[in-house]
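Next comes just one chain, in structure tokens: the form predicted alone.
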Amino acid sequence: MKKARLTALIATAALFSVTAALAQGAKLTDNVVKVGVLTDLSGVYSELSGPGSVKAAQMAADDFMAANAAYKGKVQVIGVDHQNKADVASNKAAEMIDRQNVDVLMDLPTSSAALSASEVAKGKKIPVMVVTGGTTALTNEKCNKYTFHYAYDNYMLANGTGTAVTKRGGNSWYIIYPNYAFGQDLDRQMTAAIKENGGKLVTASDATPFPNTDFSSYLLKAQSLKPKIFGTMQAGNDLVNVVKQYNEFGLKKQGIGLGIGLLFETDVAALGQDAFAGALATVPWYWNLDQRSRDWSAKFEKAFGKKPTWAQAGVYSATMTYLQAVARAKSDNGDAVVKALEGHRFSDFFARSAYIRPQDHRVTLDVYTVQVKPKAQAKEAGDIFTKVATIPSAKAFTPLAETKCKF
């Protein structure tokens, strides 16, 4: 008994010694790692991202500190509203880095905001993990050494949804898109996917104001053009307004299908499943994908009061991936963390078969083409999607040979 107790004491002492060594070896600015969640806290994307993303990042920080004693009390999360405006995002990014001493920028819905903030961070050598901004420019002509693109992008959406809908017979489209970086890029990507799979646009795509509430003129145009698919590249509250008016104008009953570029769980919840029933989408994750997803979602719902969107789950995963890179680098220095992230392979509840490409910082992962269930088929609250196909990590994103990224 005494021998067993002595062995336990020696083991405990050894663990304490290792932990102390790690704590001494880690070179942290201000002796703390600060995660800055730059997001939409008040606008059209606040439900799908926003406060839920800040909570997800905090959960990741808490879990990381619980699992890494050397970092206990040494990770802080700061949430800031960029109002979906590029100039505000740029100013807030500079303020967060210079005054609040954040070591990483996280989330960044709205592509124009993501692009402007990443440019600021590049000049200050601060890593950026873009989760909710979708433009492929982040890993192409606007790429930089410090920016990583997590979760999804517009190529993934078009490659999944545009291909699936067109191959299922939806081979003539009329597309509308929000007139800013995300929408412009998604329109290009979706158009390319449609044409590559034998489809066509019945007329040139139309840009809509952002944000917007009245889409009646575009729906009337769709009625006159009679495409097989009315393609909407809007997101968040804008998408909700489009789909609501699509149903009010009776396009579905007229045989005009709905093609959705970007879909979040909160969009479906806002109108009810039947408003979206039958629509296809491509997502990187959803809360009841499998038991691992359910388990994490239950923790999030308990902490936040709502089921997570895939953007919020992505922020948790990206935050944890960043913090684990800090631990491997034993530093929150930007260059050291970038080196620890590049080429890293991992798989967690959100990102399956994930790989961080060193050449363009695209984080590849398995993604899923899904179909929205009618409410009558839902087995429980929030049971929205039926999985149609899994697109493997290696095939879901822009082929490396086609990237325009040059660091």
Contents of the next structure:
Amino acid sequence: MKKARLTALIATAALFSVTAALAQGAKLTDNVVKVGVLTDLSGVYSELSGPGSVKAAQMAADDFMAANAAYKGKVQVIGVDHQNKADVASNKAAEMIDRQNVDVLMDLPTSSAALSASEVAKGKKIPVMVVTGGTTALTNEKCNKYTFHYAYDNYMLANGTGTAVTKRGGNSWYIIYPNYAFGQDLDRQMTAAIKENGGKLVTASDATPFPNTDFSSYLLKAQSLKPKIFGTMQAGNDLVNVVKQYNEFGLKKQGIGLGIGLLFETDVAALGQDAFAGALATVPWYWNLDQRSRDWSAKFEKAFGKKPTWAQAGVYSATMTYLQAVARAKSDNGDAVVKALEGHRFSDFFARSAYIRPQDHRVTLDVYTVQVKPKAQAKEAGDIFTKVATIPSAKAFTPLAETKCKF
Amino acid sequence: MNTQLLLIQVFNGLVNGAFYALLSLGLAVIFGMLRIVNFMHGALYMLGAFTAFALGQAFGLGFWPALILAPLIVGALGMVLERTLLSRLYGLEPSYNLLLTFGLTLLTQDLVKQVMLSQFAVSSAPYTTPDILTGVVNLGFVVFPKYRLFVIALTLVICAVVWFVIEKTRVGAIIRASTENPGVTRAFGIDVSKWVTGVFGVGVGLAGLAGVLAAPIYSVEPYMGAELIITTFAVVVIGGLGSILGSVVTGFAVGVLAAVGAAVYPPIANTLVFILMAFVLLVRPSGLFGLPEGAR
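Since the one above is the form predicted alone, can you give the form predicted in complex with its partner chain too?
What follows is the entire complex, opening with the chain shown before.
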């Protein structure tokens, strides 16, 4: 009996000392910070985010552990496929949080998937860093205390590209958009930006099925309507098909320019940059923006075999930002990390003059309006963008006065 | 709705219709002769496009050689599949070959994806239109890509040839006899199983051809056949299972209908074909050109 009591006493003491030791360092659930990259590992967006995003998150984890001895061996990264489906995304999010104990969800291409995963994570008080999903609902009517929106959003795309194109004389538009959360939202934002700058739509925008391969009906419609700009809000493979057919129908020669809502480096690579030459788009970053970006990209290329897209670079930056917040909070508890993230100002190779707005969790940063170079002007492989304008962090995103977020 | 736009859409619909017609023609030949529901047809269409792309990358072959070679390669692959796998399922329930071909579809898509990513470092590839067919023609009411006109013309020729061979020649007579009554045909000294393999190869080759034709229009990617095959099956059902004339006419008709639908009310474009299918099945269960069950 005495022996048993003694054992219990020693065990309790041991337990206390462990807890005390942890409290001095950091309070980590199951002693690990687990980053869950919830992304498209097999579908239309797998090339622009997917496995490259998982690799980027892993690089951030490795760099973070190397710089913070206290966290050595304590950061893990897992990648899970959500197939761009909202229902799969919410199931996987729940499973990752409940069974695999992830402490943060990362990436989330496809707006509908991002929205549903964000809803699940809110219920379980787990932070979400949306990098590749675009809908502005994430920081407006569907915002919540645990969701942060990194890298870009539809307002920033529309505001950047719509303004730049309209001001350069492209003041009459015909727009098509894929018929799901992202496309509907981007069409609304783009239309607003065009009208604000004195442009007009020649006819109401058309919704196209998603995914879709044949866009000839809309291109023929554009031919007969003769707008100055044919605006496409499609992304990924759908965008590649639109642009391929835009060239096939010879719209450029007929004086109809191309306005692209969302452009990734991989889209340009898939079709050759000449097909896109002259088109304007807005991006949060590109690999040869400056020396700092080139250095990081060289590291990524060495590890992954390909140059990073801005989505993948964004995942690295978001993962690092999250981990640094964990270090500041000395805990991976959701509420504690959220508090450490809110109001944080920082600058890294990806996010310049970045600020995490406490009011709606929009992460603002400098973004760039770029024009696709013709192949003849490219200095090296992957040299595709010419910077047209830098939109400063404070001006690139929805003004706080207009946000509908309440939490 | 202005009439010019409508006219344009009718014309444009013929292009998509050409792809539906080519694909459903292959399906109809295979089903009509062999009673195989070939769910793999979409994947073989994709293989046609991919082979054209790969031939260009590996041997620098352009569009014209690919137009001949890719269907032959895909057709040959089809014959191997028929001999090694499908032939073992004859006499069993149709659901077996449906499952087999569906499984093969998934396998093919993922294999192509792996090859593309590992060999070419892209998951969707560009394919350029041959020089002579690049550019547009002003048809008066519309400016239309030359290449698309070529697709319509070539498809019409191919459909006519297939119909002629099957309905009017001795080869066609043997094929029809082999499927109508294999026992008696064998008794005439004809090797029925060889003919069956040949017909399957031709049907699959047509899918490969459609794929090569599609490569300059759509991006070449592993899942390009997945969506198309659903519509194609609807076309086959509307036209009447196994009817050659039915699949060609319905293919073009559905293409036009979807294009006009897209102009009038875009969200309905992709649903229209299924509404039509439901309607036709209610009124004529054997399809527009199909013979009622008892008449076969």
